[in-house]
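Below sits a lone chain in structure tokens, taken as the form predicted alone.
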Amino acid sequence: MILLTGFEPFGGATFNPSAAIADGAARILRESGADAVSELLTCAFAQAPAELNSLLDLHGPDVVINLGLAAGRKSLSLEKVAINHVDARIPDNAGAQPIDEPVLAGAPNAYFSTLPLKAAMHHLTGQPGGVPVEISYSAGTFVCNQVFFALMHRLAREPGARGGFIHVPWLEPGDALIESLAEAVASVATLALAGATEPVFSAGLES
């Protein structure tokens, strides 16, 4: 099972692509065969990991993606690592902005995805016509990576699903790019599922 989720707006938007990409790949997935759903959880550091843990608890799935909007990026970012640190530039939509606080106390300082990202880019760039896709070190310090953190600090202590997150440039409502993402973020979903491994090659940055 496969489970996929975005954010509401936040920051003064009425829009976040973030949650039309999750339900475009999870109607794609469900077309293909798979068991996926799209849910969406509320920008706010006090609510959102207790919706996500809620949300795995309820669909108990083998593979989650969790989608954020990271709105001065041109491509699809598949985030490799989740910090244990808070930073807020804005408040939330709870009107919070915690600064220099851990997601979690007395957590790791970090946690790798484990989705297959390198896999992921290597078929993603060998379509035609593929949109741009990147592996990003760096998944800020909101509330996109406190849920980050928060997945995979809980499948860290249930072995067996694979999870990680994918921030998604700003596009407009009914932007023909979102059909596309969502495509590509099932196909990213489809691999994890398959249990695809991570091939050998540099996807670095030089600084």
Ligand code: PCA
Given for the second form:
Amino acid sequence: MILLTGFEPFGGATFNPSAAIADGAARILRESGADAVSELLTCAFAQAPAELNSLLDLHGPDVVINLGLAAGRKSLSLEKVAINHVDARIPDNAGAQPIDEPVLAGAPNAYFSTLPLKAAMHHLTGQPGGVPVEISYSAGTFVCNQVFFALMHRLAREPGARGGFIHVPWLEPGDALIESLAEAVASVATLALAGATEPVFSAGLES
Ligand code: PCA
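If the one shown is the form predicted alone, what is the structure of the form predicted together with the named molecule?
Up next: the whole complex, starting with the chain shown before.
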């Protein structure tokens, strides 16, 4: 089955499009006959990884995609790297603002997503009316990166599921792009479930 998560609003906002996109993607996947659920994570360092671990225990997914908002981005950002580092620019929803701390002391410095990012990028870029999509090499240093790192740390120890993180741009409630991005996320999940491998083309960045 496919587990999708979005985040609650944070930083004083009243909406987080990642939750609407996760809900939409799960609905689209179910309509196509797949087993998919969408869940909401708390935007708090002390809670989010434990919530994710409970959901992994509960659902035993084959594919996990965590979604979060990156308000400065213009594209659907397929995240490549989770780092073992927290540096909160603002307090989380519990008022915590950890600075220069590891996500998990003693764990590796970084993990890579195991989602088929380039296959997804190739697929989405070829769609008529396709949404802007990019491979991103930084998921930031806030709660999204923390959850992404916690996911990949667990999947490294319990292989069997593919997983990763996608950041979404800011969208107002009711924006029609929410449904388009939900369709894009659903197709990433479908490719992952189907065992898609990575095509060879460059998505590298200028330094
Ligand atoms: N975005 C934040 C945390 C929750 C969310 O939706 C982030 O990028 O870390």
